[in-house]
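Next comes just one chain, in structure tokens: the form predicted alone.
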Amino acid sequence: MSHHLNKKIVDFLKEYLDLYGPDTYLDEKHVEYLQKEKPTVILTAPQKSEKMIMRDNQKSQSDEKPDTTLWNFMREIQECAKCPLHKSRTKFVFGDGNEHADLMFIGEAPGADEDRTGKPFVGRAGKLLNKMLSRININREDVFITNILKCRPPNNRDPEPEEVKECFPYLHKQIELIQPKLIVALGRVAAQNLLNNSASLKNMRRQKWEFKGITLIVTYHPAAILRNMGLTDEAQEDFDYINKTYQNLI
């Protein structure tokens, strides 16, 4: 085989790998021919960096969502680099659920499971939230769940004021597009940031507040209940109150 022809084949295979990856489909005759030739040039697919893999995963998640205003907004902001948290995140956690939900849950920030999957409340706390929703006959698929921060803070620390400042406009836009009738703040940190106060969780629970003209109720973060199962009864009472308020609003 001439050097010139060899180069053409190598160039073609490189282009093929760039386009289609390492999987090739050849019939038996071509396989036998290549085996006889014993080519000395070995081609491997280019290795993707960790950041490239993360971008591909994020893109895959984006592609699952329909071409609507809310999900297009997610696509616009999912590469956000406004604060240092983008350097350590695995995935941007926009939120998930019904884009026309009347009921919206807001936590403080993604945890490790959320950072890995790109979806909010999917770990143990998420499973508990699902169970509490089921108890009041509400399906998770019918609500929208998100966090104030869209990236996980290191070691699950509380959000910094500057991080909240950068992410808040995204949350405001989500609320504007979804237009829920009731917002539930999950936990002290989420509630204090949404209501711009420093009140204790005890003093914020079981009453109606307002955020952007929308009724807001405060309850425990599911993770807090997991740390102290003695809060279960109080949390169930909170969800009964949430449900009663919700049914009166829809």
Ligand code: URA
Second form
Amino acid sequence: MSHHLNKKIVDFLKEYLDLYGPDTYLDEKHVEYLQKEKPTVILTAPQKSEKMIMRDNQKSQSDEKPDTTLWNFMREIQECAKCPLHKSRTKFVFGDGNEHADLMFIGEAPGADEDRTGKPFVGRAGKLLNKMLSRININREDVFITNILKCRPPNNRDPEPEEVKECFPYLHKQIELIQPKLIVALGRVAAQNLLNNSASLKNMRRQKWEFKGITLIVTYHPAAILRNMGLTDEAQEDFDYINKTYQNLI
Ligand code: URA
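Same protein, different form: I have the form predicted alone, so give me the form predicted in complex with the ligand.
Now the full complex is given, and it begins with the chain already shown.
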């Protein structure tokens, strides 16, 4: 295969992985191809130039955030090394938003953009989440957004049970400190871990669940909508349901 074509395929797969994040589906042929052709590009965390690292570090969340219980908790745990993901991460992604939020969104794990910036849902999935929020007149600044895992799994693979086990207490503490009135689980991985079940996403949507006494609703991960635009209408209906429930709770 020509070098040019090879580069094009690798670039495409890189973009695909960035776009679809934790929901990336690669069939056996893709995996075989990647392993054979360009293992270092896809299968290891991207290398940062010094300039990029300096720019990323200029203003970290630690500098920006006030001296309050939630943000001090972030400072306490951001050097976490409890699981092997700390070795490949660029940044620990604690979560971001309003520490007094009534509405909390929980995704799966940071993707490439989140790993680089230290902020949750800033890539293409995040942009779609912003759109869905503004459609129901909710400001992103008023909610809190975080993930099940605080560090990016290599190649955006699914979180391992051991990683979830180590990271989950952080999420518990965040929920305890923020005390939201409504939690929204974005996607199957968040929903199954929060509800401790193995139900399909379709069967979990459009009903009220409970997590530690807090109402919880399950909807699609925005990356799944990007991958399958046919889900847009259902996702919008989910967000209308989320909004209606939220307005009744506050
Ligand atoms: N996908 C997630 O689940 N979380 C993020 O923060 C970004 C993409």
